[in-house]
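Here's a solo chain for you in structure tokens, the form predicted alone.
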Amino acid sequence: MIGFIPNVGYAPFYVAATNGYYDEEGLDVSFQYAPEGDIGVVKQLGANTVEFGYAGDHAVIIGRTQDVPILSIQRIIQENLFGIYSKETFGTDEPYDLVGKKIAISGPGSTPATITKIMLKKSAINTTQVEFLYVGGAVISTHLTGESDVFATYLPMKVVAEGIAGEQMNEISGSEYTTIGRTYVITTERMINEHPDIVRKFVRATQKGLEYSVEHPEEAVDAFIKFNPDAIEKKQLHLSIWKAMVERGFDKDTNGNPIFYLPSEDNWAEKQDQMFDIGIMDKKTPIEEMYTDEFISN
């Protein structure tokens, strides 16, 4: 289960399907799409309707405060690629700057939402100080147009927007004031102790899958059209937006290889305590409720 409808941000899982090693490990994977994202993809693992979800950190951590049985399994997109943009002539370049600006987000309990409050709180403003304009999915359209002064999203749509203005996007970003926003494979805690081999297969497919998908955009693009062939007529954009996600969402050796981490890598603990303080949930969870390496290590 993937959030909202095909796309090249989940290239990985495409490439293992495409290369067929989920076929090596005799898995039959297929996939489907939850409307409401990354919740959604939650409450599908919680019902136990799917066996594995691809999700955020952002949504885990709620998913554990509400009694969900999931935990993180394997770590996809290494770093926070979420941030806050606008246009150069709207000089914003610190949260400071935000101050009496309207953000265009796309809802109230996003993850850009999160990050977006965790970000002010950081920077001592408080969330009055700002205007929040919670716009679905229009959230470039509305800065485009003037609308808002800024917006919060992931890091393809400030690809998109560029592409449309026709020039680069000024960026405040998220990473620099929280790890929230990396995302994850998730499973249930009854997979876990009724399946650990398939688990353990789904995960090592998986992982041959990131790693390829990594060193091969072109071909890993290709595969994301395979499971959504009207993509072609924007190959470009999805081979550039793949190329910055790579490009940011993974930590390079002295030999320029990408670093894959284990979930436990993540401050957990700081993830939940940011997410506590901005009042976005009423209780925390034992860290060690959320993530497992038992998978990505063997």
Second form
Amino acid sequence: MIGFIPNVGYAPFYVAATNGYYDEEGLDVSFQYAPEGDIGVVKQLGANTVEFGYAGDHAVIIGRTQDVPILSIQRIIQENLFGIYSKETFGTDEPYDLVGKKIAISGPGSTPATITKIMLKKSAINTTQVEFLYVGGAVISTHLTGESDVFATYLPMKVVAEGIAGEQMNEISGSEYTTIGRTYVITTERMINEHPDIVRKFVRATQKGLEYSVEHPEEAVDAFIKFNPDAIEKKQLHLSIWKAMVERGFDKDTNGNPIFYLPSEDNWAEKQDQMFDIGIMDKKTPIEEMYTDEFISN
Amino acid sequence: MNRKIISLQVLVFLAFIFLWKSVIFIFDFPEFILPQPETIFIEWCSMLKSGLLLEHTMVTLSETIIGFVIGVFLGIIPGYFVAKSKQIDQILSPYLVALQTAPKIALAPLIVMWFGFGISSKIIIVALIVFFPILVNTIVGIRSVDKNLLDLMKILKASKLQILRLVELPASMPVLFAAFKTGITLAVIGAVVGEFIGSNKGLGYLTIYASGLMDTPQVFVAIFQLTIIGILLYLLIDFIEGKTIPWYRKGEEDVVKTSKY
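Structure of the form predicted in complex with its partner chain, given the form predicted alone:
To see the whole picture, the full complex is given below, headed by that same chain.
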């Protein structure tokens, strides 16, 4: 089992299931969804109700800080796709432009909230100089109705907003300020200790799904629709989203092929320091406890 | 309340704490799933000392009380006219039932979107949730007035206002207070739901914030604080009921005493 919220961004898993990669490994995989988001996935893993989860590095670090015995074992979306978006530009397109502005964010403890605060801190802006609007799932609508000046979210939501508004959104990219926002397959220490063979098989099948999804966007969206039939109404939108994620979410080698990094090839210490510095954690965890390359490298 | 009752209440509380700790011990729950009661208490003290808890509490309390008062008025006024006029009853009833059947919790995201992320949207959600139980009980209360009393008032040529003030209102008060008690607990829920959907302050906000950071003790602090608010507001209404309709409270106590034998 794996826990996350339905989204075309999770196409690699749907492809792995649709193309029979999990079956080939002898794995019976079903999907469970955590409406609470990444942190809900970590909680379910901690409670041993699921064997694998898909979540961002932010949730992994928070989980480890709260002594949840989890590790990231495979990097999926390789880059941070976070941005602060708006219909209009406010000047230099730097966080300085946000002073005095209303920023719509999904939730107060969310990854977008953390990344936004890091961006502000790195730009020497105090959080009191902006106004946060925690609006749940209404980040786009609050912006389009004029209630917020900007909205802080991920690239897929930008694509959705542009579709609704019929115009391009201005972007202050988060990737210049932090690497927080990359996503991982995670599992528990118990699974690694007791069922390393299953972990290895799961990672291998998911990797095949990931590579296929990146190389075949149309089929990736078809696999997503297979598991979420209602999504067929907006197939083109989902295709646009997935293509944008592939374009921005993966470094390319000299031949233009996507690069898939190891979990260790990330700035875990910097991520943790940034989260600690903005005060959302009161202790740090050894970074070696947050990941292992053991399964992907083999 | 005599000493024996208080002792038993303390005993029940201690048993609850013992059960809580036993569950943690037996199932070996880590803190992020179920924290120890003392951890929550320490967190509660720390947040109280910092002033953070009071700040969030005041926001939720304001939303709850203002929304409740509005909901009460919105319920009582149409309730009276529906109770008094069969025609109004027939015209409005389908719409009033429809309004109640529409799940307010599902409407909450729309209300927040329409009325913004400030206190006003939460007040509206609270008022909507409180409205129906008050309305129904107003109708029941007004219609349950003894017909003989109404006839007597008519014979004495009492005006409609006098009938309302001297007979209908006092007679329907016990039913109305029962609705107030239900309404105030629902009001707390309404405020929290509104805060869950979009807010920058309040105990609902605090719950979401703490949950997002897996700070389970803080989640429990917010829950307990909400429980305390609910209990205190309920007791406040109970107190006002005792002062407003002492004859009813005395009658209730007599019934309890009589039933012992």
